[in-house]
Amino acid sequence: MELYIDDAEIKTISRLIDLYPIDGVTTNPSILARTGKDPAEVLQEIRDIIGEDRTLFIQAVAPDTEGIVEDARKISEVFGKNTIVKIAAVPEGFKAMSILKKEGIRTCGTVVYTPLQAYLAAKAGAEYVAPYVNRIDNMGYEGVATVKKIQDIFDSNGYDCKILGASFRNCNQVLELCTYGIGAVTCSADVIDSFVRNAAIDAAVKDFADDFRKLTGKDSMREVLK
């Protein structure tokens, strides 16, 4: 299962790109309007720290199908192959969908609450469909079992597509998800963190660093060893 950032902080993306094994970094204009800064240069400062092999989500903006399918090929031509364009599973980004396929610049259906959407922006040519899990929960409905019916869908109709799961509230969220078999997640720093965020694992390495210090007197293995 890929692992992306949801974020488009240069401090917090920096700080876990050099810890985990992260697969790139997904944004939105809400993400990018948090920054308060330039999107155009929060993008670039993005793409420069994870380099030309992680993916970049960038989402178009346009309302209209020729202005999504303009906005996709600006993204694609500034930014590089190993770039996917979020566009809104609805009916005109569905048609954009369609026209960007045949171009062969790769594209994400975002915005998505139902099985249905996702369908369609698979059957139109989407390498990946966003469900949006916590907010689909707020909606009275449940997110984690939508995911996987969306999953379902796309095994039995043999659609190449894979899920990013995003709008995530915890972790536990995440392992039910990554234990069926989804194609992705994006996730904030703080349900990343909590991947590891343990007060037991906190204490078993802390016990191990003490232990040898004791034996030894130093604080590393190569310390004592000639």
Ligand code: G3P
Second form
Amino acid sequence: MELYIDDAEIKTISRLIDLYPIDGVTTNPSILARTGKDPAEVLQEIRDIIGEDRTLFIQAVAPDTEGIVEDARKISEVFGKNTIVKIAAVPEGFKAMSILKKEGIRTCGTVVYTPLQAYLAAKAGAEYVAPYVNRIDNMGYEGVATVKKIQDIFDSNGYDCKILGASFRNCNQVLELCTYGIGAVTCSADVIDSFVRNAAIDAAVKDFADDFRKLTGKDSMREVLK
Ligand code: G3P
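Take the protein just shown as the form predicted alone and give its structure as the form predicted together with SN-glycerol-3-phosphate (G3P).
First the chain shown before, then all remaining chains and molecules of the complex.
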């Protein structure tokens, strides 16, 4: 399962990229707005930090098909081949996805709340679809179950479209989808850190270090190896 950071804060991205096996960064207009900075500069800084080989997701903002297609062409031109254009899974967006597919511009159907939205995005040529797990939960429906249903639709219809699970509030939501074999998730720093936030893990790591120090007086293996 691919793992992305759903954030545009440079410090946060730098820390996570340094520590974890991260495949890239996803953004949307609200995430960019939270930085309070020029989006062109922030996105370029993110591209510089993650390098050319990791994937950057950037959302088209224009409301009509023509505008979405123009946004997507510009995003693709400025940020390179490992950039995927997020497009809202609404009628104007599906049309844009079909046009962009023919041009070889990679897209992700986003703002996905229902399985049939995901079906339409996949059929229109999106490479990814992004269902919003926690927002679906907050509406009183089942976010994880919705994503599993989307995966079943793709499998049973033979759609070559990956799910990018989004909008998580806890690691259990991610765990269930990882177990089910979905293609990708994007998470906040807090959720990614929570994969290993556990007192038992910390205690075990500390015990090993303490025992080694008691035995050798040293903090590293290289200090004792001849
Ligand atoms: O990228 C879109 C998705 O991650 C939204 O998440 O946290 O605003 O529900 P959230």
